[in-house]
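Just the one chain here, laid out as structure tokens, in the form predicted on its own.
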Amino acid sequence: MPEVSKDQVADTLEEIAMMLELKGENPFKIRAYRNATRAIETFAGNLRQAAEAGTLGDIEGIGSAIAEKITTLVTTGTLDYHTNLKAEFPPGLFEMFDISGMGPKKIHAVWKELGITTVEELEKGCRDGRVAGLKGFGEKTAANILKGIEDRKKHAGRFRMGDIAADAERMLDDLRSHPEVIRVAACGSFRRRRETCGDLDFLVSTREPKIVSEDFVGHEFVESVIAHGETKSSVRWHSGIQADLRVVKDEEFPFAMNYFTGSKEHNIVMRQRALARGWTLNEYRLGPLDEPKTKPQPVPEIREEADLYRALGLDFIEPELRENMGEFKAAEEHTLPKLVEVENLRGTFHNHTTESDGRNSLREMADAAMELGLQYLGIADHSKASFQAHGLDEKRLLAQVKEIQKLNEELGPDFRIFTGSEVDIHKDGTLDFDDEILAQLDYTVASVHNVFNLSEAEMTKRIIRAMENKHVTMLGHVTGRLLLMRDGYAVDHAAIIEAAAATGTIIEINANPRRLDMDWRWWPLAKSKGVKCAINPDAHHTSQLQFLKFGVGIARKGWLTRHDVVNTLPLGKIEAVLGAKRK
């Protein structure tokens, strides 16, 4: 039996809570499962060992009844309670949770009152007026649901980087450890660190293609086999994503890795450069043209991907930059940047605790940051206008400041917690706290959390007014987008970047894989204007500090170096950057 992971247990508990809410069960029972979900997500020990020792009930947030269910799940791989509960609902009902704005209460209402059990039926009900006629809905709600359905169609077949990365890395590790594999790589948009992927592309070199291919299609991730051959296999994983394996000879590996990494536009230029030298380039080789127009240059030996770039008169181009957006000119002129790396980060900002909507205490977040080797951590819980996130009012915020100061004395000189707030930007561009309060913080992240339907001009004016406040250190998630769920609100990125440059405001890359905002396409402009970046995980529990790696991927796609990212500065130097705008 495959081991049940901590994430799988947490997902199962969250699904149970969701289904109990659909049934209209006791809110305390629902909350118990949600509390248990959070407890499992933040549990640092070995889940199976705790289950076998009977100590799951000792974990804060897990009662004896739920501990018994978790024990069954991790020791047997299944939980009848979850399976039987799921059988009570039409399967199509769960797909409605993928639609922005459709929570358990709304889904329960359309199911029980209108008999709607699929997304298709929901769309029809929105168009014929039945959904709008439900109590508590109305025409505006129906219109928003329709937009959510359209967004879902638009993004069908796409997967967020953060949702597939762990499985992709696990597959890479398994392929590397295969005794018949010589070299292995992930290619495609995953290697280029695009924010979403349509599929996963794996490449191996081997002398035993049949054995490697058979093991790939027989992997525990595989739900179904789409195609299977010695040199190419396609499968569907349990997660829903398609994964393809290409098998080549080792001498073909550099060419195949380059070709299958892409992008398509990058590959076209690579082939053109080869043709200009009298060569032909494809996914298997670099060789002389059959009938060259001029005498071809000698074809150099290619052992690594970097050799191919050198042969074409280029410095090596990092995969993240391969979008045909200026990388060839820079590679010719030897001006490619040395891109920022995860190891360069010394700390981070925009993190939440249990004081607002976070799942871990201040101390737990600090301990997790120190365990990652960070030198500092910024705490930016929500401000009072974000009432749905239990935002802090002035009194609670200043009490947190004192708590942080006390903890800093305890932690010593080698690690520091910075006091901050993710303060709401009101509709008119004013802030949720006045300057007297903000002046008592080390920094402020200003973010939009409501009234998303302003025009581009109005939203841009709103954000710029906030940035003009000397206490706003950095701008949070510029467009508020939720990848594959909700488009960002309309903003004039160029104007926002100009304002950031003029006011000395840092712009964040929100590294939460649901956001990855500001989009990588705008960072070269920001960099050219001298705008600095902060890579922030927007962490709501300790494990989400790991989101920093996704933010670094976006920073690299945006051509950013360690000098463009403020949180690569060590403790002792970052303080001046946080206070620079006020001066």
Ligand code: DGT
Second form
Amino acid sequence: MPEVSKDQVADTLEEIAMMLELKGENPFKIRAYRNATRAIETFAGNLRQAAEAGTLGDIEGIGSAIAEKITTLVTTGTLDYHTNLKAEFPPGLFEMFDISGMGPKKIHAVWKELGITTVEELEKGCRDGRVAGLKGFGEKTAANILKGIEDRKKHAGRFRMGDIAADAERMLDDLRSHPEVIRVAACGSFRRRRETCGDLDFLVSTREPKIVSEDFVGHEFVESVIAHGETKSSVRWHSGIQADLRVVKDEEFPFAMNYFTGSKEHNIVMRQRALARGWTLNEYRLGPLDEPKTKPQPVPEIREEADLYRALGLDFIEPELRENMGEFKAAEEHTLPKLVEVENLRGTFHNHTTESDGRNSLREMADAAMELGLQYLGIADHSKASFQAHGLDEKRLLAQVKEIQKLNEELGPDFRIFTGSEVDIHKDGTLDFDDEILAQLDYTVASVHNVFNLSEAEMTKRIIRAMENKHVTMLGHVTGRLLLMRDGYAVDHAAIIEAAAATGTIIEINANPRRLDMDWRWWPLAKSKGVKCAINPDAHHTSQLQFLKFGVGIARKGWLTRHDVVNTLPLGKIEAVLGAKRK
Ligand code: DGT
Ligand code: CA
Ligand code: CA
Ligand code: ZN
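For comparison with the form predicted on its own, please write out the form predicted in complex with the named molecule.
Entire complex below, previous chain first.
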């Protein structure tokens, strides 16, 4: 029997939760399956061993009834409860859960009342008025669902960086250790650290193209082979993403690496610069033009990518900046920034514990931060308005502050936990805690978590009003977007950046790979106004402190150096930054 992976177990539990919702079952039962899904996703041990040892029920978030079901699933490979439940529903129904605006109640209604069982039928029903005519729906709801369907189409076929990075790194390692591989790179949008990738573009140089290509298409990640040749192969991995492999001779490697890293827009300028020097540049070589308009310069020898940039009169351009958004001018004028690196980070803010909706205790989060080599950890649990996330009221918050102070004494002077709150910004821009309470914290992250449907002007005003509070140290996830799932609420980024500069409010890069918000495209403007950045993992689990690396990728795409990012400051210096607005 093939091993049942953690992902498969989590998917099965999630499907059960969805089906129970469709049936209108008891919310507590549904919640239990959702909690178990999350517990499995973050469980560090071996599921099969835990099942055989009978210890699944000991995992926090998994009750005995669900533990039994998981045991059946991992030991037998199937779960009748799930299979039988699934037989009750047309399969197309499940896809509707991916549409923003469609919840279980609505799915149930369109199915039972209109006989709609697929997304295509749903789209039709929205257009011909049937959906709007349903009790409790109306024109506005139908329009909303249509927009959700459009959004889903727009995102189809892309993958979040956070969902593909681990596999991509593993493949890089495997290729690197392949005896026939000379050089290897993952190019394309992955190397440029885009927030989402359409596919993965691997490149190797070798004297044995046949062997390397065969091993690539035979890799354990591969679900199906799309194309298999000696210089180019394409496969689909189990995760759903397509991975391409290009195989070149070692002397071609720097050109291929540059070409396949892109972006396309960046490549076009590179080629123009080559032409201007009487050369032709493609993915294999830099050579003299056959019919140069002017006398060509001698073609320099290129051994690596940096040589190519030098030959074209440019400083080396980091892959993250290759979007043709000003990098050529800066590279010519030697004004490219020295981009921030993961190693520069000394601490992080905006993290959750079990006190709100996190999965690990304060102590566990602190231990994990120390293990990562960080000097400080900010705890910013949700505030009371976020009741669905078990937000803290004043009493619980102040109790947490006490607990943190106690733990700080215990941990000694080399590590510090900062007391904070991810305080909700109300609809009118006021905060979920009074100033008198906020004044007792080391810092505050202010975030919007409800009433998303304001106009851009109203939402912008709401957020700016919050930033004007001197206790608001930083602004959390500016747009609230969930990549490939939900567009952010409408905000005027430029106005918010202006207000951040005027009030001295830090803006976060929420490093959770589902968010990566504020978007990298806005950071050059923010930087030019002197706005500082905090790279925050928004960790709800110790393992999610690792999200910091995705945030650093976005900061680099935003041209930020370590001087632009406050959490590169060591303990002893960061305190002044946190307190600056209150002065
Ligand atoms: P993706 O996969 O949609 O996330 O984005 P990329 O940038 O990885 O694009 P992809 O995989 O289609 O191609 C990889 C790189 O190859 C791309 O960044 C630049 C280069 N490339 C592909 N097609 C063209 C082209 O038509 N012209 C030029 N100049 N470069 C291209
Ligand atoms: Ca690609
Ligand atoms: Ca590609
Ligand atoms: Zn939040």
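Computed from a prediction, not measured in an experiment: that's the story for all the values here. Under this definition, the rigid core comprises the largest set of C-alpha atoms superposing within 1.5 Å between the forms. Positions refer to the first chain, counted from 1.
- The two forms, fitted on the rigid core, differ between these two forms by 2 Å or more at the CA of residue 136.
- After superposing the rigid core, the Cα of residue 567 is displaced by less than 2 Å between these two forms.
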